[in-house]
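First, one chain by itself in structure tokens, the form predicted on its own.
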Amino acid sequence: MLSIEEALEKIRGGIEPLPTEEIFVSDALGRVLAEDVIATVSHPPQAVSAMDGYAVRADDVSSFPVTLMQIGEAAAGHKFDGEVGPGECARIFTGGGLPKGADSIVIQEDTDADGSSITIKEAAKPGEWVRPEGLDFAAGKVLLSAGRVMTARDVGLAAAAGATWIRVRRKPRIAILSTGDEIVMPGAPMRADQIVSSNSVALVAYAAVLGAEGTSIGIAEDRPESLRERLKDATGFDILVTSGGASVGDHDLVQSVFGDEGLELGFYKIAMRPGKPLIFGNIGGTYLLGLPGNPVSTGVTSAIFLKAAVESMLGMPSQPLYQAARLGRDLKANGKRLDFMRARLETSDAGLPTATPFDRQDSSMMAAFADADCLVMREIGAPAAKAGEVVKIVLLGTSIIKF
């Protein structure tokens, strides 16, 4: 069996980034940049006032009080075309362009106006209350680098920088196939010995959270011909994710049937719990990720391996799998497989957060998985651990889209 690190290396090394496409900047939220965003304009495009007041020459107001003659007005979007000379000033508003000849601003609270005669009551240094051209960024500066997931703030920055169309990675298209005679689609009639195919619904949601587009292509019965028929529906997708049927039981057919259909197997089985029976490969030009069927196993393996696959398709740099936390309760020694325990996470004012694993860790317990904030990782053969010890965790609930 592979270690989790070996499996992740095979997935990341075996998946090529998807082609790129151009989209309008307003549609860029959550998309992954395929090219740097470079400013085509400076911000601000010229020196502007940071306050309402008067544009002056600092030499004229080095001592005070002094009375200057107002010769014009500059508001945001309404430039004053004149030039401020000795003994003169111009009324200016926040965002207004600094008139020629002026080099500083006196805020209006430090002035008295009598018609066009403006008495300055405080001195001003050169550049005071002036935002110079390019204070935020200059034309030609790389503002956002390829591989970055666009946040709402990034979208605004790109627009301000003059980007109208930006190049991003195409969203991965994921076909989701559930397997098993015991499952039915939500809303369909079911027998007492059947359950709802919740994995198909959850995987579509997982795909969206990761920045991909998931499509359920139905359920394959525990018959080879049914699995072959559903495989045809995966044509044109970037990756096929199956749920269930990845083990070696009499009704677990994914590997054998797909092997007959040309599956190039990358790996099978990982030394972890939950999620041991996991398949990665390529079939007919479509990547295959065969996940175990227990709902929690599907969720845990999605949070680790489907995430890595999608990130590779999007050309994103590899993300650290683990973070650090303090253990919230004592744990027994671990066995022969890497264990991922569902846990609640609580923030702390004293550094690391606290992760408290649930008492019961059965891989069919969906309610507990939904309540979990993270997975506490336990190494193979790890000794008993005491509350307060530092452990590695995998965060749950993180999304590709951030504010």
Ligand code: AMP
Contents of the next structure:
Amino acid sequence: MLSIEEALEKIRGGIEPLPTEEIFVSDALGRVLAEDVIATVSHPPQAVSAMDGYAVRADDVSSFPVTLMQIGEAAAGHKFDGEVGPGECARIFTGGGLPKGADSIVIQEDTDADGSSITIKEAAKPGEWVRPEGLDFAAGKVLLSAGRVMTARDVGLAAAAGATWIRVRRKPRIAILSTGDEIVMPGAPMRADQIVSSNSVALVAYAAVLGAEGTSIGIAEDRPESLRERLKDATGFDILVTSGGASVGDHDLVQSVFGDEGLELGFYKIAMRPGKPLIFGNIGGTYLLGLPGNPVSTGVTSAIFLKAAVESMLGMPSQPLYQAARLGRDLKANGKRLDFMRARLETSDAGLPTATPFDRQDSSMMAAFADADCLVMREIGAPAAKAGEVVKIVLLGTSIIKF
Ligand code: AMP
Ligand code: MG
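Provide the structure of the form predicted together with this ligand, given the form predicted on its own shown above.
All chains and molecules follow, beginning with the one already shown.
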């Protein structure tokens, strides 16, 4: 059986970044840059005032009070074309361009106005309350580098920098195929021995969180012909994710049927729990990720392996899988597989957060999975652990999208 690191290496090593596409900047949230965003304009494009007040020559107001003659007005978007000479000033508002001759701003609160006679009651240092041209960034500067996931802040920054169209990686298109005679699509009539194919919808959601586009292509029954038939619908997708049928039970057909259809197997089985029967390969140019059917196994393996596959396709640098936390309770020794225990995470005032695994860890328990904030990883053969020990966790709260 493969270790999780070996499996991740095979996935990352075997997948090339997808082609790129151009999108409008306002659609860029959560998209991965395929090219650097370089400023085409400086911000601000000229020296502007940071306050409402008067644009002055610092030399004129080194001693005060002093009365200056207002000769014009500069509001944001309305430049004053005149020049401020000795003994003169110009009314100015936040964002207004600094008029020629002036070099500092006296804020309104430090002045008295009597018609066009402006009495300055406080000294101004040269450059005070002035935002020089390019204070934020200058034209030509690389602001955002290829491989970066666009945050909400980045979207604003790119727009300010003059980028209207942005080159990003195309989103991976993921076909989602559930397998099993017992599962039915949400909303369809059900017998007592059937369950909802929650994976069909959960995987669409997992794909979205990871920055991909998931499409359910339905359910294959546990018959070779049914699987073969459904496989056709995966044509043209970047990844086919199957759920269920990946184990060695009589009804677990994914590997054997797809094998007959030309599956080039990358690996099968990983020494982890949940998620041991996991298939990675390529079938007809579409990557195959065959996940176990238990909903929690599907979720945990998606958070680790589907994430890695999507990141590779998006040309993102691989993200560290683990963070550190303190264990919130004692744990028994671990067995022969890497264990990922569903756990609640609590922050503490200082230091590491505390991760407390739930009592029951059955991989069918979706309610507990939904309650979990993270997975506590236990090494193969780890001895019993005490509360307070430092452990590795996988966060479940990490969407690709940030504020
Ligand atoms: P399998 O991997 O096919 O042996 O399935 C393992 C368990 O997961 C079984 O209890 C299945 O009923 C359940 N399961 C399989 N596919 C789905 C699905 N799409 N949605 C919800 N549960 C599923
Ligand atoms: Mg099954």
